[in-house]
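Next up: just one chain, as structure tokens, the form predicted alone.
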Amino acid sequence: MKKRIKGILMGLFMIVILASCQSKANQSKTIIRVGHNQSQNHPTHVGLLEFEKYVEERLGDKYDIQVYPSELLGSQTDMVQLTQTGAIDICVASNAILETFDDVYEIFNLPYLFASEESYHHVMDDEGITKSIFESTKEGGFVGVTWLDAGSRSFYTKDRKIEKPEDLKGLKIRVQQSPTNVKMMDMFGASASPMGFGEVYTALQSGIIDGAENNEMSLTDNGHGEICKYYSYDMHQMVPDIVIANYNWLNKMDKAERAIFDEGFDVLSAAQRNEWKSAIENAKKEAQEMGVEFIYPDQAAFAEVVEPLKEEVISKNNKLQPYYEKINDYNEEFPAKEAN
């Protein structure tokens, strides 16, 4: 708790410092602060810059959009809490963190939920599924405004190849700060180590953890491939990142201006997703040059181990069944492609 309060206070301190450095020329404009935890090379940052450009081209006389990458405003959890209070206006949050604010977000953290990338994208683009989920945290002070592609999550480790589920036994693996993810690691026989993304490199380097799970860009953009030399495509999750905004700020906005911000959120999502595929391809090439070995295990073996987790979570949370049924409809329409 003390660590979390310290993080929030540091985020607030950074906001005060950054605000004091603003040019007097901008004092007549409303500053919109946007925070995320990725680097300036990441598709998320590219998408946010397109959002900034779109809004400022239309409302630049009123708003100054300022994008802060690399956890400059605090960890993701800190930024979500700062967005709740209105200290910052917009941030990018992992779905796993949002699960702790409303358990309806558990649905997207379920392992092997989507049959294919096509199914995943169609589900996330379907407002009949996402709208009520995004609005579930309204009373908590923020709402989801769009989603970003975070690819698929797989295991990567320092010293042990993960070729079958049993290979995870006894390893300390960093997971996102989500109860569902902790349970998943328990079922694999590993020890879950929940922590903020910015802490992972040092934890790997110092031996606090043996590995982590994420997409390929974490190897290169965040340097984890300097330490972890085995990346195993078990692809246990396809989990979106969610762009959230302070609810009171959005709700009080003029309708015409709100329409432009909503269009900007669509521009953000489209730009980020367009950048994602090539970024992943480049990351894989770069990781191989770093000496990372990519492993392609039997995914069905991993899926079988954690299948009971889906049943357990859905049975305990009656909010999830209607969403699960709609997702399975898309899974039937867009099944996994057969390997060549």
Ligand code: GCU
Second form
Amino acid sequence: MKKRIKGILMGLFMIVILASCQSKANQSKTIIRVGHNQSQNHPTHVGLLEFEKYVEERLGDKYDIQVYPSELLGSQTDMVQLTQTGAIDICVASNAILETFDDVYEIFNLPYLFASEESYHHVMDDEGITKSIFESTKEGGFVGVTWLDAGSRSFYTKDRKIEKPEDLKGLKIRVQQSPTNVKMMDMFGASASPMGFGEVYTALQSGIIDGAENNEMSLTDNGHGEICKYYSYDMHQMVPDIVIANYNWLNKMDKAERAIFDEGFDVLSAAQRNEWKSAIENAKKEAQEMGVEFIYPDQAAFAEVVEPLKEEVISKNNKLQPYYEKINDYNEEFPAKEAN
Ligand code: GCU
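Form predicted together with the named molecule structure, per the form predicted alone context:
Every component of the complex follows; first up is the chain already shown.
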């Protein structure tokens, strides 16, 4: 808790400093602060720069969009809280941490929820599914405006190869701060260490944790592959990133401007997803050059261990069933291509 308050204070401090550095020329414009936790090489940053360009080309006399990467405005949880209060306007948050803001977000944190990448993309592109989820936090001060690809998450470790679920037993694995993730690790017999993304490198290096789980970019872009030499494609989750915006700010904007911002959010999502595939291919190559070994275990064995979690979460939260049914319709339409 102390850490969180410190993080928020740091974020606010940064904003005050940044605000006081604005040039006079900008003083008549409204500054829109956008924060995320990835590097400037990441598809998310590339997408946000496209968003900035799109909106400023149309409304540049009125708005100055400023994109802050690399947790400059705080950790993801800090940034969500800053977006709630309107201290910043937009940020990118993993769906994982949003479940503590409204439990309807639990749905996309379930392991082995999507049968295929195609199913995942169709679900996330279906406003009949996402709109009500994205609006669930209105009263909390923010809404989701679009989603970004964050690939699939798999385990990676320092010393022990994960070839079957039992290999996780007794290991300390970093997860995102979500109760569903902690339960998932319990089922695998591992010990979950929830922490923010920016803390993972040091935790791995100092031996506080034995491994983590994420997409391939964390090996290269965040340097985790310098320490973890085994990446095991169990692909337990496809957790989207959600772009969220302060609700009051969006809501009071005039209609024509709002339409441009909405188009900008579509531009952002398309540009980010367009970059994603090649970014992952490059990360994999680069990780191999760093000496990371990629392992291809039987995914069904991992899925079997955590299958009861789906039922447990869905039966406890009656909001989730209708979404689950729609997701399963897409799973039937876009089944897994081949057994791994
Ligand atoms: C991915 C995801 C981020 C998230 C990170 C994490 O990189 O895109 O939004 O913060 O995983 O594991 O915390």
